[in-house]
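A lone chain, given as structure tokens: the form predicted on its own.
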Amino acid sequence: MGISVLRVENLIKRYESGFALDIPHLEFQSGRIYGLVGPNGAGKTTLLNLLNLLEEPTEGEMFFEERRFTDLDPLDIRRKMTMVMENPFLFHTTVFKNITAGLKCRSVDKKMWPAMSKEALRTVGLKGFENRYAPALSRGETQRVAIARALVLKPEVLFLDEPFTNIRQRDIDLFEKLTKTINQEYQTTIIFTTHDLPQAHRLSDEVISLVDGRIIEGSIENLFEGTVEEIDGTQSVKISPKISVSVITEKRGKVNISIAPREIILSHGAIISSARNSFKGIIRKIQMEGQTVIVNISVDEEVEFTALITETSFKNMGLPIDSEIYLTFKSTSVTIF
């Protein structure tokens, strides 16, 4: 095991409009990675605030280093940690006055700054780039430029909030490539938000999902609102007008509900079996990750699964795109929170 870098403790965020962030217990180890996963509102760049000493906790303790935030200055907390935003904001100068502005709020001597940044650019693919006017940058450039103006600073931990937002496929895998670059050559602590569970899976060292302000254990693919019905003696969650999930619970009322996507099976046509789960669909998108293969499907105009099969059997079974397809699951491969 590792040092903890940051630790919360009971940690909850109450706000008026009724969303609760609520954390028994997390921490984060130095030097690792880590992937904040889950829907919109879950609760994700929240808990980055918080960690990041933006917003304070209704209730609960946060630790730095095993040391309660409450017992250290908050300014030399905030000197060893740096987010970046989903959408940078860049002063209106050149790109070298933008990094150095942190270095000039921290009164680093002006003699140290371009080799400084220099390598901070180095390290971001933008060498040469100093003399740049920043608005005239574009998107991806942009945003490795607010990396660079973070890692000026050599913190100890990076936030990246949602980094792979509306940039275009090149930069993105230039942004995964430059995430495991900062965490090796600087051995920066990154925690990052994303709607992508496969890439959460190829950057980090750890994957964090979060629903309605709380850590999951289930997957986040395949996640689904509902209520709980009983007929016979057979429970079913209703997800959409026309699609109920059969599972096996004691809960009752409102429930999230998710499958991971491993335990979906895919078939030409209806398979018999003891699996209470059977839906036929429409292939919408095709995705390779390795050997894997991720098939999005559509059941109805409301729902949408997720199932992952090896690209032999996708191979085998040859599935185009907007071809019929039956997908099938047991209640037990059901989770409910």
Second form
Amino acid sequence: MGISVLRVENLIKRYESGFALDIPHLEFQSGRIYGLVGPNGAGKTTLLNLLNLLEEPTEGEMFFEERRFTDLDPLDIRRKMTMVMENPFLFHTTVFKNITAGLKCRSVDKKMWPAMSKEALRTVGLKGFENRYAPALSRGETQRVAIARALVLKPEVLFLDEPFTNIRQRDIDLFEKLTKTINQEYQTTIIFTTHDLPQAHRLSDEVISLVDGRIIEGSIENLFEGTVEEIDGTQSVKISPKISVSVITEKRGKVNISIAPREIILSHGAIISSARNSFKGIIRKIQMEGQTVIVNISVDEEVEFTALITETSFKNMGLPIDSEIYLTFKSTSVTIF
Amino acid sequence: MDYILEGLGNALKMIVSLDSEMAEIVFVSVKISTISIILATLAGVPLGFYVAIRDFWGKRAAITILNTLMALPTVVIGLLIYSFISRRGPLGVLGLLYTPWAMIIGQTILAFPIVAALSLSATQGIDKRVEKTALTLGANNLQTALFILMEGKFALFSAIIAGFGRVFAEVGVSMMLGGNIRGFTRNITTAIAFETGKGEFALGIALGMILLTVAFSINILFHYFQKKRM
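Return the form predicted in complex with its partner chain of this protein as a structure block, the form predicted on its own having already been given.
The complete assembly is shown below, putting the previous chain first.
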């Protein structure tokens, strides 16, 4: 277990739009990789901005290596961390000048710049790119230069905001390897945001799920919003005009529900069991993830569920795309928040 | 028609032989306009930059005022400054009237809103990610401002060049505050007006050609920086 590098207590950030990020407690240990997952607007980028001192919290306290942010010089803290944005901006100059921009801010001896730049470019696989004009680079190269620019600063914490969006699959594989390499070679704590839960699990030591500005314990896949209804003493959540999910809850009104993909049972026909949720759907997408297979099923063309089955089950069942399938899960498998 | 052709011929001769009177007039123009644009830049660029990046009460009104002042007539500026620096005015004791400094003050006031308003729009046009990128790289406030300015340098050069073009070609301020004193405050525009009045076309046309060349060069530079900005 590493030491606490960042910690937040009762952190609240409110916006005029009504959105609020509300995190009672969250801690990041040094040298680990954290994946922040959640849908758009969940507050992932807001949290990164707060931790990187790019925004000020409305309430709450933040700690860097167990010292209050308010007791430290904000510039000193910011210089121990850096962030690569979702759509990184490269200055209209050479790759070398981009990479050394942060060194210039820190007044690092100019003689050291070429070697440091060379090393960072080597790590991201862009050896010899120093004199290229940065804005003329491809999307993947831009992302890599942005990472090299962050890496050259040898930050204690590296924030990566949606680093894997809008880039080719080949580059995604490369970036995933790169993230691991940076963490291992530089002992950097990495906190990245993503929509892709399997990727978050693949890369991170810990996955943190954010929904509507709050950290949730349940899965963020199969996440739906709906209203609790009670019919004949049983509760259900209406998640679309035709689909209601049986649940067990004391809550009323609007709620969010989630069903962990591994809790969903797939079958060719309807099965008689104690599980109260059973829907017929059509397989829309199949994705192999090592020993497991992620299956996306559309129900009534309204709602899409994600199920996780083993590779063996997948092979035995024979599940072609666009075929009919039944999905079943228990009311107790539904997390409500 | 002959007198125009004769004037044109003599004008070309004056330009080729670098006529001393003509050179002196051009030098006064360049000197006064350059000092004016430097002063207007020192005040206008930071102001435009500040208004663009900071939110404050009355920001919209400030932008409207700056944009309106861009169209300020030169004679109004001339009149205003004249009333202050004439012998009876509150600054009369300084003896600035009919000196190059009076022209510099007038031209600075003329160029200032142009430089400020165009710098403002130039800064607003800079990618919003520049500031955030600078901060994530550990830049302090001054370094962040420099990063933003560097990204907008071509647009800012355009603003300065537009201001220079305006002051170099103006006649109202120079005439009213400089007084067109030979070898002292006589610049290209006041000399053209004066020589034309005398019926001496050769010097007027020669200076007109120089003025047009400068205006043309300024336009080329302006468009060059505008393109670079893209």
